[in-house]
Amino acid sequence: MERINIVGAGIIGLGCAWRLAQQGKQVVALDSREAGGEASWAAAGMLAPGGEFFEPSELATLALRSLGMYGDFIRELEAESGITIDFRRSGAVEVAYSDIEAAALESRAATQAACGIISEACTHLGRPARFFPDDAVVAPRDITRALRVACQRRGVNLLEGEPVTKISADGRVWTANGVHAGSMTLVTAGAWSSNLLADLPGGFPTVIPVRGHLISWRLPPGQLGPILRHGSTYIMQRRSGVMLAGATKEYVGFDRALDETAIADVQSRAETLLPLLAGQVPTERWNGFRPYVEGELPFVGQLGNSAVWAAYGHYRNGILLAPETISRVVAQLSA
């Protein structure tokens, strides 16, 4: 049976798994600490091209391509893992301060059009703004849970607290407790992706480790329906209640204390954003790694002739490029 080697176990990685599980190869699955616990366990989950793509690129492409397959992706994952995961269509609301602000809205609405990107004019809390209704929310922390069950019923061999040392050309994949070999390695570890590379041909690109910061408070659910965007600000509410805001953009490497000016500055943000979170005390505080590559456009393909693949960069968008990514992948692969 053809074994296959995955090197980061979050949402791409245990997608790729899960896919590759059901055509009846052999999976083994390694992750550093806990799958699932680095990047798809700090992101927010919002599926939200209106706030990330003003104008077509091959990008913003991928990104509406991914965004169409959620809801199948979802439907079958929740049906294999038996797990309910918390995702709605809920529409976006991006808000404008001032006059500058709304012309500007308006002129990128026109351009993002042009890409697929609908959206209306609207208003909130009396001030301009635009309402994007095909955005969405996921809760990833949902997904990745889902995977893990989804993964070990079709047999993978998910092995975490195991960091690699070393991946060779032949696929073969170095770790404290020994040599995992395999007829190819597919590396999808996020901002560690290009250091776990470094033994590797070049052709691909170096990561950058992009740290944000994001809270949460626990509320009644309901208070708020659509995401709320301004600038860099977001806020969107899970359908337990619990509201999410963020979010931070710092080059610190891998840095993970609290900073405890940023938390500060994204609940001011929130709380002018929407007011009904001031006096509001968070209940959870964290960051994240993004994976940023130059250009923003994620590596997905094979290292020249080796028998190693990678799937990486995908910076803030990796949950929503994660269905779109996984099925590429799974693609070449099997090819």
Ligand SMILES: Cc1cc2nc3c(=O)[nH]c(=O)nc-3n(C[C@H](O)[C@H](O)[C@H](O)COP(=O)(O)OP(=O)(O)OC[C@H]3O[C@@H](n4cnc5c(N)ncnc54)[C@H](O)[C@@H]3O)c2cc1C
Given for the second form:
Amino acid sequence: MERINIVGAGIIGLGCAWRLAQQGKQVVALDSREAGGEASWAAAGMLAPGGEFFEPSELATLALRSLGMYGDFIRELEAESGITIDFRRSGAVEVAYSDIEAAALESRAATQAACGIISEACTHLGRPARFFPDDAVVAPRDITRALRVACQRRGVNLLEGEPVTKISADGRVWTANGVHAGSMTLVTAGAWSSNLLADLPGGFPTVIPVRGHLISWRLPPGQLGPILRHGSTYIMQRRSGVMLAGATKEYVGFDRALDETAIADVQSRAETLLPLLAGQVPTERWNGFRPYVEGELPFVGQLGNSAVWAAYGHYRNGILLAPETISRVVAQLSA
Ligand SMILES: Cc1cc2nc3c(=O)[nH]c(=O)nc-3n(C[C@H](O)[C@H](O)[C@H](O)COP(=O)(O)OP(=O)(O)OC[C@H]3O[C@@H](n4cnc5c(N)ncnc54)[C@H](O)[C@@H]3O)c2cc1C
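For comparison with the form predicted on its own, produce the structure of the form predicted together with this ligand.
Following is the full complex, with the preceding chain placed first.
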């Protein structure tokens, strides 16, 4: 039977492992820490092209295709894992704080409509705004928990606390505990991916970590329907009542320390956008590393003629892009 190594078990690696195991492949997934414990754990879970893509582009096309696949992806994953995933077609409201911002929002709506992102004028607390009815929210930690169970049920061998130190062109993978042979290896190590590809044929982009801080509060459910956004500030609420806000964009390498200034900045922007948050004390504060590659289009493909494939560089939209990326990778590996 064909044996495939997957290096990095975030949403992309776990999703590919699940789909390949569904096809009857023997899959070993290795993660240096806990599966689903990095960017896929940190993400807010906005599935929101309306706030991300302002004009037609290849990335916008992939994102819209992936959003269209989300409902079926979640339904199948829930059925296979038995885990309920908090997924909602919430819509999103983008607010303008000035006439200049309102005019920019209007003209952006016209170019967005050209790539299939529809919106309509509305108001938020008396301010001009636009409603994007197709934007959605999901709880990424629900997805990775469900993927983990679905992988186990399909016989994926998930090895955690197992950092990969080297990958060779014939698909072998090294860890401190030995060598894993494989007919193919897929690298899905997010912000750590390009370091792992150093010994392989070139043509792959360098990935850098872009740190983001988020905070959340435990509030009564049902207080916020759509995502609320103003530029880089966003607020959303889970079905459980947990309300979360983000985010920052920081170039500090892989520094995991919480930055109180960044957290205070997110809190203050969130209070301006949604005054009911004033005085609320966050119950959770965290950060994570978005995998950024130049050009912002994720790399998905084979490394030269080697037995190694990679899928990484999903930056700030990896949760949104997951269903499309996973199905594209699996199609390439199965061809
Ligand atoms: C603060 C923040 C907010 C975000 N919000 C959103 C959002 O609202 N919507 C959205 O669509 N996206 C969002 N994103 C982006 C999204 O989280 C990422 O694009 C996506 O999670 C990337 O998934 P991945 O599987 O490629 O990487 P990761 O989830 O980072 O997984 C990579 C895995 O590889 C493992 N690994 C690393 N090195 C090795 C090694 N040597 N050996 C073995 N394993 C290794 C890691 O331990 C990790 O588990 C956000 C990201 C951040 C940080």
